[in-house]
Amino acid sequence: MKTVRKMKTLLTVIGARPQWIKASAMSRVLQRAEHGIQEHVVHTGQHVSQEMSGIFFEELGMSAPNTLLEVEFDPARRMGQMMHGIAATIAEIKPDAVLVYGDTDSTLAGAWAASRAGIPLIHMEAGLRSFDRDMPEEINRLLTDQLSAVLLCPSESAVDQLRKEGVYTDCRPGVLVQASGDLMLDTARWIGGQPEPTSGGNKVLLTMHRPSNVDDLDRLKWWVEAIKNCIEKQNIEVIFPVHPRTEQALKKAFGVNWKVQLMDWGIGIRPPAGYVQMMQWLKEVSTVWTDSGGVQKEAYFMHRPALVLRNSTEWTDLVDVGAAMLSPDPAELMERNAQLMARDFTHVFETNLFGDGRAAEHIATALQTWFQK
């Protein structure tokens, strides 16, 4: 007789624009169902707008969350929210594991709901450091690393960080830890996101949205500047999708009048953008500046060079191959873009460091085999 074997239940926590990309890649193959994991999808609310949120679920093919939960702005208020709603979830599915993303407050409330329930946590994107713990990702990380059953990381650099801190070591031998590749890469190529070469120009795709960048106004005003003498002296053209968070800094930086300003130095002002749109400007620009950890990815999966605007990088791989290039101090912003751009970059991109573009299949089969023991 056949031996049936139950299908297992995989509680994902989702909050904020970097998790649906890579969501994305891994629900279209666990929806095929064949390797025996079922998935409930729970939107912690940390990202809700249609321009932070909604827009991507459509342009990624995503299924509405299974849970959305309803939570306020103000951080503190906001982790506790997502940790009740994720631990009332846990109680309603009973899932066989929850899987958590990255390194965002909704990674660490979903680590925290699943401890605390006594359910296996996988953890995807393990093993990444800034070394900055002045930045609220960081002690995610790290603490979420220390919670997971299964440590899922993007690079064998990630796994060896694993092992100089001791959290993969013979000790844990339930652990299990892989480098299995990067599903935002699997997401890049799955929606057409093929490296083109340069058109060439001066083209430059800004992203800006970290409280360490736009929270202080004097510092989002220096900011500007550098980016305005930028455009005036190196005769870059700017490209600049505004994030709701730094939109509301720009408005009281600037006055209601902030767009017209900007526009008028020659700052290209545009809405948030979706994942297509984004994958067609990096086709378009020659350079990325941005302190977004999603978008260096995005940037090196297109071939393009990125100043990274802050003091550290959880993708040191990236300054290691010398892709990217750290530009913390808006004083020095001409200087870097000049150092960047006269780097050669003819096989910089041919680095593999973050798989084969298969990371989902390859973590899919993995998660199936540990299920079973």
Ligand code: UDP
Given for the second form:
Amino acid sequence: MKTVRKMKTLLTVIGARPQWIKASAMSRVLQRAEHGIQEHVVHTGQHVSQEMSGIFFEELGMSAPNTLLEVEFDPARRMGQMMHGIAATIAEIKPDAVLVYGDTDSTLAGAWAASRAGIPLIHMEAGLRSFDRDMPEEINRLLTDQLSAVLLCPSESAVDQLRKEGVYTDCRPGVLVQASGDLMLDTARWIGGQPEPTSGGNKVLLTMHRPSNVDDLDRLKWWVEAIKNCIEKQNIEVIFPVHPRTEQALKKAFGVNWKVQLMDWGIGIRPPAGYVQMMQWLKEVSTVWTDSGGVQKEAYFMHRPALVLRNSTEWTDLVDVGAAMLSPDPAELMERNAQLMARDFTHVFETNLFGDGRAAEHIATALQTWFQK
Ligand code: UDP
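May I ask for the structure of the form predicted in complex with this ligand now, the form predicted alone having been displayed?
And the full complex, kicking off with our chain again.
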């Protein structure tokens, strides 16, 4: 008699902009149903607007989530509501595993709910560390890795980090740790993000939304002043899609006419962009200035050097190979930019840090084997 193997159910938790980019690559592969895994997707409600969520579902061909939670804005209340909503969905669906992505509050909420329910947790983008515990994301990463049964790392250095921490040897035998490549690379290539030579000029793509840069209005003003100086003295053009959090802060710092003011200074203010537009800009610009984790990596995928507007980065490989440079101090922005532009990038982008652009395939195969054990 033929045995029919039951499909395994994966409860995928997503909730914030960078997670659409990663999860869509995985869903495309799982939808083919070749790996015997079906997904139930919970959207935690962390980002729900058209510009931060809807447009990505459309552009990346994602199905509507199976469950959409409603949460409030206050971070502590929101965390509780996300945990509660995910726990209720676990109780209803009874998944074989819970899958979380990256380092957002949605990631940690999913990790906690899985752990409480005794369901194995899979962490995608495990092993990254900025070594800066003032970043909420670093706390989310550390805790999620501690709770995970399967740790899927985007790079070999992330595997090394977990080895150093003893995550899969000393404390939790049986845990699966694997370098699988980076799902964001899958999505960038899928949407046509192939590196092209720059068309010359001195265009910069700027993104900035970390609380450490925008919540303190004095610091935000120093950044704007520094950007304005670079435009005047280094003859650069800046494209700046503004995150909603940054928009609120700019309004407080420069008043209701903040947009007119910044545009007058030559800063190319844009609304938050869709993913297709981001890839297009990455082709057009010569440099990227960002405090985003995802954008500094996409700059590398598209062979563009990046200034990382922070004290630290979890993507340490980018700094090690010379593709990115930390630039935490507004007063030094101009100098750092000049230093970065003076670098020779001939071999920098040949380093292939994040796999072959088929991470989702590798991960689906690894999960299929893991589920059968
Ligand atoms: N992104 C986008 N539009 C924007 C800014 C960013 O599509 O206006 C994309 C970006 O290309 C990357 C992801 O959003 O894929 C990164 O998200 P974000 O910067 O919000 O989060 P982080 O990576 O810092 O966690």
